[in-house]
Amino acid sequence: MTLTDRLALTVPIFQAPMAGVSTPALAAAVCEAGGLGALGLGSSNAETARTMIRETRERTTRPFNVNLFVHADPAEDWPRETAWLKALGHSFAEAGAEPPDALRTIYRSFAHDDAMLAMLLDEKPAVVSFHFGLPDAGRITALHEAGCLLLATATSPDEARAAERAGIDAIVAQGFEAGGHRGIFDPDGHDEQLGTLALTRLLASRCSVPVIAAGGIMDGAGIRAALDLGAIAAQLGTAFIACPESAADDGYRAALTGEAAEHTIMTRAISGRPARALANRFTRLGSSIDVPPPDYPRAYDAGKALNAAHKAKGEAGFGAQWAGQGAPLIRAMPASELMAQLRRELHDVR
């Protein structure tokens, strides 16, 4: 049986899983469509984590994805820290406001939560996706062994061999014109930067286990070249962000579709880690920094801040507004109307 078999896809289109914009009811209608949702869970703690997934439960009967990271702890760098907040100390006396006294971690990595283990073990999702690196041989098996399929992001052939031989059941391709948070298992180590088209097929020729490619894909000739690869799926993020069940707040909404979608850039200002967003005033800020940023998710306790003085003030240029390059393709639809779309589309390029 195929992977696709085995979720009962009648639509190769993965949504992904975006933490923060994901919800039940975007989830939900994906799957209902035929794709497969998902929720972006890397920024939840394991109580937060069940009960969305139990809301979309409520919603679907079908399969779909639940996303963690595993990333690695983050250093507490003081000095560092400091110097980052003190950095920051305009854009926050601009707000009228301060900047916080100290940075927290934020997010817990799931290589270490064992309530999320656990919550995972006794809800039993179709599909746990890991997203910044891989969980340990342990937790690997638990999750098998409780029946859920297992992806994880890769954005090199190095660590799709990785999760090969962590047995890993599927492959995220990730390209370099993703919107959102790179996938790198180190984000300080040495970036290929491979594209989608690239990366897709590198993958699908070597590798022994499906892959799903991932970058810039918006629109159903995209899936298509994404299918000719040899991808079984395309997982497409920034063009469900528009959907009325995404949790994108009107400044973000407003961002896409308008000027700044034809703009997106890496950065690692916002949160610590390269992701792509729309060019706005946070990434305009972070690039005039000389001080480099805290360990995500420390500097992202700082972003998060920053941005809530600001919308405070009715400024939306703060957000971490995450697109991949193919922004400008976004359309704004009920995600079943795009998903319809979609599939038309796949249709007819074939």
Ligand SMILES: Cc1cc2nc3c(=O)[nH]c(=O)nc-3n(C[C@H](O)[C@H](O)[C@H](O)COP(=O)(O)O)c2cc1C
Given for the second form:
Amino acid sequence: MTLTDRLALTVPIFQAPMAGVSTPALAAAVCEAGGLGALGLGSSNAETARTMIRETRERTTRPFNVNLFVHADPAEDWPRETAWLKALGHSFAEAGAEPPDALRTIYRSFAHDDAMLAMLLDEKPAVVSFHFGLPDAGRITALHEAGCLLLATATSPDEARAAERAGIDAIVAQGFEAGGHRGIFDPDGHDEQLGTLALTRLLASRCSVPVIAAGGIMDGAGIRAALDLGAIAAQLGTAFIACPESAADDGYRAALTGEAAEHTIMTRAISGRPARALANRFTRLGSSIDVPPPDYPRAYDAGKALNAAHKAKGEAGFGAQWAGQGAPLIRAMPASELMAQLRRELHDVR
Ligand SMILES: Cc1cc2nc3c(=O)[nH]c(=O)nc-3n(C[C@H](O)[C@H](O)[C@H](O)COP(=O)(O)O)c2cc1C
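Write the structure block of the form predicted in complex with the ligand for the protein whose form predicted alone appears above.
What follows is the whole complex; the chain from before opens it.
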């Protein structure tokens, strides 16, 4: 049975898991339209994750994808963190706020989160996916034995090979165009920055497991191109952010549907890991700071505090406004309508 059959997909569209942006309502709407909906639970604890899985199940009986972050533990580097907070100090002051005294590790990696594993083995979601790395063999075997199909993001052939060797069932080929966090396993290592086209083709021709293309895909023509490159489906993130079912706030929606969508930038300043965002006041501030940010997700603790301070004063330009290079093609409409539109476009492409 192919993966598409196993997931009962009637259209080769995966909605990207988007921590903080995807919701049970969005995931269920995509599933009900014949695609694979997803929950981004990488920043949630096991209890919240279980609640979101159950809420999604109340809305759909179809399979969906539950996504987790498998990052290395951050260094608690006080001198570096103090220097970073000092560099952000002026921006906090502008919003009438103080930077935090110290940074916290605001969420755990699935690599060590036994409560999350136990919850997954209990809830048995149809699909579990990993971003930033791979869990150990014990976790992979346990999830397989629970009947979960496993996906992992790869940004290079080396990462894809590691995923295949670990027994992952399908690989999400994430090009440099993609919105949100780059799934690269080692954020401090060399990055080839392969685009979606080259990466998808490379992985589709070399991997023995199915490949899903991600990055800059916004419409039926993009999905068709991914299929032509040998992908079994396309994973779209940015395309779904302006749907009313997403958790994006008003400032993010306004930026995405206006002029600001024309410019994206890869930045580490917001969270400590490279991620593609709309160019805004935060990314410009990040480009002007010459000390390195703390490790992910500790830098994100500062980033979220800075955004909260400015948002309280009505300034939206410090939000983590993740978006891919295809952002100007975004369409704000309910997810069911967007799925119907994507399906029509895909079939119309010659
Ligand atoms: C707002 C946002 C949040 C994201 N969060 C996650 C996440 O939690 N887990 C994950 O695997 N990928 C995440 N991604 C990356 C997507 O899986 C995917 O690679 C990307 O959206 C594809 O590029 P596109 O946005 O141009 O469609 C996120 C992307 C966006 C735009």
